[in-house]
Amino acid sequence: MATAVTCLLAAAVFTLSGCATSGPGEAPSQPPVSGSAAARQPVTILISIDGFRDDYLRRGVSPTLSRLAAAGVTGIMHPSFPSKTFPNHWTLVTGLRPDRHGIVGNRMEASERKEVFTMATDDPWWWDAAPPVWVDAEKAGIRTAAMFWPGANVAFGGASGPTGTRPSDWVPYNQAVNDSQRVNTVLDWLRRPEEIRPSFVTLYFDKVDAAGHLHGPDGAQTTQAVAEVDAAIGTLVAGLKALGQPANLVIVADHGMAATSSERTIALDTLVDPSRYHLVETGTFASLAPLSGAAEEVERSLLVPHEHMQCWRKADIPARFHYGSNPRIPPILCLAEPGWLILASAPRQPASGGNHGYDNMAPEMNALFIAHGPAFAAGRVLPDFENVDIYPLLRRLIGLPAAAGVDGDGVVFRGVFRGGATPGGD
């Protein structure tokens, strides 16, 4: 939970943001507080557009993002499995796949804890297996700030001691904070005097994901959400220019989106007696634990070929998913074919929309990636890569040395930096 001081500071930021008079694509009217363009060092801004499938960029409604991609670096990025929001946001900032960093789903259980992990959980115990990049930055004296990011509200390390580490500035997630307020909060941070101005910032937009879930990836409302977030990023770019603040923008998505329908569902209770297992998560995949004495019965029903679904014992999950060793993963995992859903029972009413969590290499799960700024050469298109490589890229941009023991190596980014050099780090 936020301290009273943090909440007051966050409220003050939002008050200032709400009073801004700039419109989409316009530079904020306030002048820079401190520093000229020549004196300001580039800031690294990590922007997540939740649920932005890579091909949304070709819909003709995102001129800012398209311009940044053309003048920078882009390519198809694959999420880690499972292609869910919290596991992948934590992968992006830790360089570890979910099986290693411990956020193995949007909903989790652990035998040591009575409470269930949900997307509102900020208990450090669940998060402490891997430090996010802002922890190492803060320890190195590099100031960081988070305008929303899953896990940024967690006091990392707090499970084993009285205090933990968060970004110097952070705002508790609240979906009611609109895109303009989010952008203006970031710009307000960057107006500060140099000694309290962040060098690394995260910015998170959820609008595209929300529209994709409700209306499907092909819905007009999803395309409109793409246009609205693009306009917000246009406001950010204009605001940075007005401040004379150079910025390396790393724009990502956590996953893509696939169209779903109540006509494409698999009801688990038609395959095995639900009184014989404990269900942890359902949807694009299902995870469950047979109850005492029921393992053979449950396995006999599920570990056989099924149309549109495949199930495995935890130890037998294909190696390419890099998933199955973490104790938080239940004994059985069932994965649906893209576009299908695994539910406890058949839906009672017709419905359609979109979802994610499928095979991370499925084209529908492909995620957006754009890098643009003074560090990057223009017009580079990367081969497909995995999102574990974002973490080493961020460390280089921030000026941190390369980290040992992570899953990403950032080799895909060799040759994309301006002048052929890599900024900061090793």
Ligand code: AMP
Second form
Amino acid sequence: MATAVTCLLAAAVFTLSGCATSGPGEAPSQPPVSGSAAARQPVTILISIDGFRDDYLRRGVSPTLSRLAAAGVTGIMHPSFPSKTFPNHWTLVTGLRPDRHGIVGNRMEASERKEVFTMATDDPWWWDAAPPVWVDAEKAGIRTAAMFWPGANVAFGGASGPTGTRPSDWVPYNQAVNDSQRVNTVLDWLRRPEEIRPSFVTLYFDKVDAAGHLHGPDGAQTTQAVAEVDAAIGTLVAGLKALGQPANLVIVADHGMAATSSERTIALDTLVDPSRYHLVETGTFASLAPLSGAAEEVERSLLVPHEHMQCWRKADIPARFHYGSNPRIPPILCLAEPGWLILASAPRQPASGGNHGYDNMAPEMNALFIAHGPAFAAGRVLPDFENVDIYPLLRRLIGLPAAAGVDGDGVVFRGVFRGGATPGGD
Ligand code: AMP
Ligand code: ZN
Ligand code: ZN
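Output the form predicted together with the named molecule next; the form predicted on its own has already been displayed.
Next comes the full complex, this chain leading.
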């Protein structure tokens, strides 16, 4: 039922060729396994490959992704600031930048809460500022499922009401669930009878980010992780084809990765007495609050030119970052030059690896984007765009009406739809 609604809406928007029965980009070469498969409507699958910098696609180890890009739509996508995992995953599914959706860092503190927000926090209070796309879909009767996504375990709206909304199917985050188990879970969901089959699915892979942190973006292990995730997506594409399940795949990364080294660090305790401020986050940026009576002293030391780092009062953060008005952002932000790290004190051991969180327009932070499926024309390369545009795209693919008041308009996708429908206007 829900999928039928989706198809009708999607067909109205995209002038799709009747929500066709072709597989992801190709006509099925063999008859579908189930007798009713010919009636299957396209599912939208949002795939995040955490930390997949756009240029990883050109390492020659990702044949599936290259094929999907060539037969679909691709382009460089800029993350939102800060180029961290949780802020950007929430932007991708809400269309708002972190300053507005409230997940302003991977670690947060708030005067209203004793508990610190970490990546394990599922208290809806932290998340409730903006509904993710699956909440609107569920409320519209469109079934959704999450094979991991930051925030998909949160009972959205639960802070202000007795109950919250989660995807109909979701899985608690656990890195030990391997890539093929993740893919098989998605395929199992799509094997279900139509009444309980999702129309929108998220799928998340962490290993490219993990390898990038440990071995750096140029490490052989990072390239190997790219190859492994590509193979997993190849299994997904083959599984969809075998099911006769048409799919619009939207494949994204939350940010890129820059090489870091213990030789490129800024030790905050060499600039200001560490007893004079409270640190909230350190790394590619540092956010901190001067302690009572210490604001002038801390500002005098930090709000001056530094090599490889710039600090601002939150109200003075350059407008292009769209960051600084949320109460969860501490009073002072220091941002490192890509490749540099801001630490509480100098590192004790030599180390090298990779990190992200830098200026969201830095080329090292460029993220992967590929869209492929019956909704999309083939062979389109987009001009650079920002990740706030993904949410309007998802709403259209899922069959939800355009949302007002979000930060992305999806106009960049004008002209990429099969049948020529434009995303900006109906
Ligand atoms: P970052 O520090 O920005 O690189 O964050 C990446 C980390 O986020 C990875 O180590 C993932 O294991 C973790 N992560 C991704 N999704 C989730 C989730 N849904 N819940 C908890 N942690 C997650
Ligand atoms: Zn990430
Ligand atoms: Zn990371």
